[in-house]
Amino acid sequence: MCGIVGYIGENVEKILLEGLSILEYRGYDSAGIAVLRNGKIELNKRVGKVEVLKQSVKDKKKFGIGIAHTRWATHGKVCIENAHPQFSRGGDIAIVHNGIIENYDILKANLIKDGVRFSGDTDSEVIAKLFEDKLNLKSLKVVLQKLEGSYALVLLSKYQNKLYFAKNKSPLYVAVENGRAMVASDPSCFVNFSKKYFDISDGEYGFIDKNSINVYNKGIKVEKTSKSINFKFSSQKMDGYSHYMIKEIYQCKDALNNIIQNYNLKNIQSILEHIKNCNINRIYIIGCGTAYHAGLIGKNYLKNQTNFEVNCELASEFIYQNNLIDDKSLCIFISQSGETADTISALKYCQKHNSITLSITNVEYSTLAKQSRFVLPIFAEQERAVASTKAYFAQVLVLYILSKVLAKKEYITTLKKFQKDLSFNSDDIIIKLSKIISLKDQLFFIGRGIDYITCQEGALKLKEVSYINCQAMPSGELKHGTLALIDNKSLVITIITDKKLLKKSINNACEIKSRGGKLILFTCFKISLDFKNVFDYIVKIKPTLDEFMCLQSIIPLQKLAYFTALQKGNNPDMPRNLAKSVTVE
């Protein structure tokens, strides 16, 4: 989940640091940079965010060759010793790595037996120490053959004016333009550098110099075709907002507008028509975290609109189950980044069973998109905050469209109705509640039907950025154990947007109230005087069509998570221990 970038050209420090800033969503435990000039490698590493590193690096504006890294810790604690770049035995080769080396412990034990000394305990240092200070295609290939796991590697030798690279299961891209060259985890780094880039595939390795790219696979040179950077990247600016998270909550409106516009176009209509004409007998929806919650909403849509058997599964568990998958199974993979390692593993599993594969993603050039038979973009534009908001919103909308298409029903009219109804509510009541919630160590969310799914996503958002222990559960399950945890210190959020379940949901709230618990209600309904006293606080949500109440209600919950994080002094864009793109299993 780390971000890596390499560069050959003028202003190397400036370009590398700009690249790290773009890639910081991939990890911000530590950051480092190594630059080669005049046969010497200058190293600078810092624990903490890229901004800390920036303060210690001076741009020399001269030609140079450099590599840089922003880390999300997998193996080894957060410290200078484990920060990248890592160096070979004699210090003549520097590397940066994204991924996990699964057999690093065996490799390290053998190296230690041979007298090799280590300064840290990360798996990435093992890769560096496998080199005996001789970097060329042959030695790189020998090292790669020893590695088991995932990696995107960029390597720098003090004796050569080039950068070496290698890829397996972790994203890597290269661009060469006018006597300059660049390699990075994401082509967003190339936007101000080149209009074209090269996509490095699994098993490929090679090197770049200032004028060329040289790619090999199993010793055979591979001719690569460049791709155009014809996709949008969101502004890196806050645009008047304090954080990306709150900016992106409000960009849900833009995502809805983009979907209405783009899902009216011929190319998307053609993809939907092909999916509709597939011979399908069952559907699997697969994702992790927030994407999984979007999948649960999608399952609800599909079950209500079609007669298919529909399952929604966690990607990290999916491949270990005995799933009934064949060439009539539509397997839908949801991932904001399109690089979620568990979801990609599930995709490969389904491909082995000849299923019809469809990815729903925010990144059309991602691994998931490239490997799926069909791709439905969510058109949310780049999402920077770790806690997903607008991407979740857009994923649910695309799943709604898919359910309508498979049911052979029109969808633009209802989307336009929701477009008019979409509301972001006043912040006043949310800020007031955030002050109360910020003082709690734990919180419960309860709801029935689709509101329970919204509870799961609302609890995850609050948990991610406030670090409060949040538990979501179906209201009807309170009596089966959880009521034992309720006392006069308990705070429970209940969500009620389904008219059919209104009375039952209020009765469940009464069970909390009778045991001394405090209740916050999020609802689109007018609550009678008989029940109003049950709730300590009521947040009114603007009504809209039933199928979109899950999205109308998630917005105030996203805001609640954001403002609670601020109350606790946390950075909502960069919550501890988390990264935006989960590229390791």
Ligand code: F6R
Given for the second form:
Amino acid sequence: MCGIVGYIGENVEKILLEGLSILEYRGYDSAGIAVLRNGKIELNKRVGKVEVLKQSVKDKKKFGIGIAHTRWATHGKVCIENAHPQFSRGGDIAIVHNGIIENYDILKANLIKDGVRFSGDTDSEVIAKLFEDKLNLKSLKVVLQKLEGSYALVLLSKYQNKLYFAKNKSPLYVAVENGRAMVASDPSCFVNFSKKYFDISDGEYGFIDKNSINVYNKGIKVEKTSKSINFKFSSQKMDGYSHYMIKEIYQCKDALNNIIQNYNLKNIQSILEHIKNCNINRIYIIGCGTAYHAGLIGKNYLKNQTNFEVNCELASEFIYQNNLIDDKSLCIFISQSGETADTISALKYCQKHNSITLSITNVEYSTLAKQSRFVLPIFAEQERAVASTKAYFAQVLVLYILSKVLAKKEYITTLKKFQKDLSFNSDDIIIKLSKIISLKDQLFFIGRGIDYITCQEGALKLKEVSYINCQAMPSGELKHGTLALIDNKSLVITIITDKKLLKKSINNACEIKSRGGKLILFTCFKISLDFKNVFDYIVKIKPTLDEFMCLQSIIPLQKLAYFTALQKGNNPDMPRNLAKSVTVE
Ligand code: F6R
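Structure of the form predicted in complex with fructose -6-phosphate (previous: the form predicted on its own):
Then the entire complex follows, led off by the chain already shown.
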């Protein structure tokens, strides 16, 4: 993962640090900056978030050339030695790297044999140490030929007013305008700087100076065409909220409004029409984490609406199993970022099998979007909190629309009905519950049918921001093993939104009650007096159409995760060990 940025121009420190703040979603274990001025490379590295680095850097407001990095540790612990930039053997070249060098151990062993000394234990330092102190296109190409794995690299030499770069499998973009140039992991870094950018492709390398971009592939110059920056970034302002996570939960409403508006437009309807007209025999939905959970709901929709065989798979497992895929298989990739390495690998696998590829993503310029035959945007606007909330909500809505389209049915009327019913629950009961939950080490979530999927997503959300061990189970499975864990200290959240499953679900709750466990119920139903005492707390969810109860019920669970993180003193926007964009397999 990691975010990298390079800049040539005035105010170099300020611009690089702003770039790092934008890229911090890619990791926040440590951060560093190196600036070339008066023939010297000034280095500053800090363990911790970009803010820690910011406090220690003085903006010299002068022209300079620099590179910067925010790290998510893959190889090597979080410490100053492993933070970037890393330096070449003689210290004349500084580099920042995003990706993983798979053959770094062999390369490192050979370098050590040659007497090269290392100060840390990252794969990135190996790239740096492969350079003696000459940086030019030839030496860069020689080093690149030795690397196996993924990389986006930016390199700074003590002796040149240029920044070199290279890319393979990790994203990299460049912009050059009015005597300033920038290279970064994400074009969102360019918004206040340029209206256009260049997209660097795998295998390309080159350099930028303050006026030009020079790109090569296998020694041959490549002519690049610029792209316009016409995507919308949501405001970095908190708008009165304390964290992005809670702001984004409330933005589920905007996502719904945007989807209703945009999925009524001709351009999107024409994409849907093209998908509908494909010759499809089976469907695969593929994603990771929360996106996978959205896929599970999508599988339900598609199974209810169509007669296709529908499979939902974890991207990280998918390519290692035997899948029945051919040119009639519709393979749907769900990804907020569009940069998740496992999902991209699954896409490549499906392309090899000539399947029809469709990405459902929030980032129009992402690798997944660029490489898929069809793209359906989710219109959730940029999501900043690491824990996905509004993107999940929007992914589910787009899958709902897709299921209706494939069933040749209309979808706007039901969405408009949901628009009226969408409710955010009062914070009072959720805060009260978050206080109780924050004292626990473990928690169970149980539900049946679609509620079980909501349980999985609710448990993931809660565990990632509260660090409490949360386990989601189908209610009926409890007595096949897990019930052994239930005693009078256990706390179980149960979700019941499906009338057909009400009785059976209450029976399962009774099994927990009889063993002393405490129960929190989230439901849209009135619970009869006979059963009221089974539950210690009841959170009422406002009813809506059955197909949207999964979205109506995820909102209080997202809020529960948020408030529990606050109770535990955690930063819900940046949970430990995680990053927003998972660009390594
Ligand atoms: C959890 C979460 C992750 C992501 C997963 C896939 O809150 O956000 O589980 O859903 O890493 O990311 P994308 O959707 O960017 O492919």
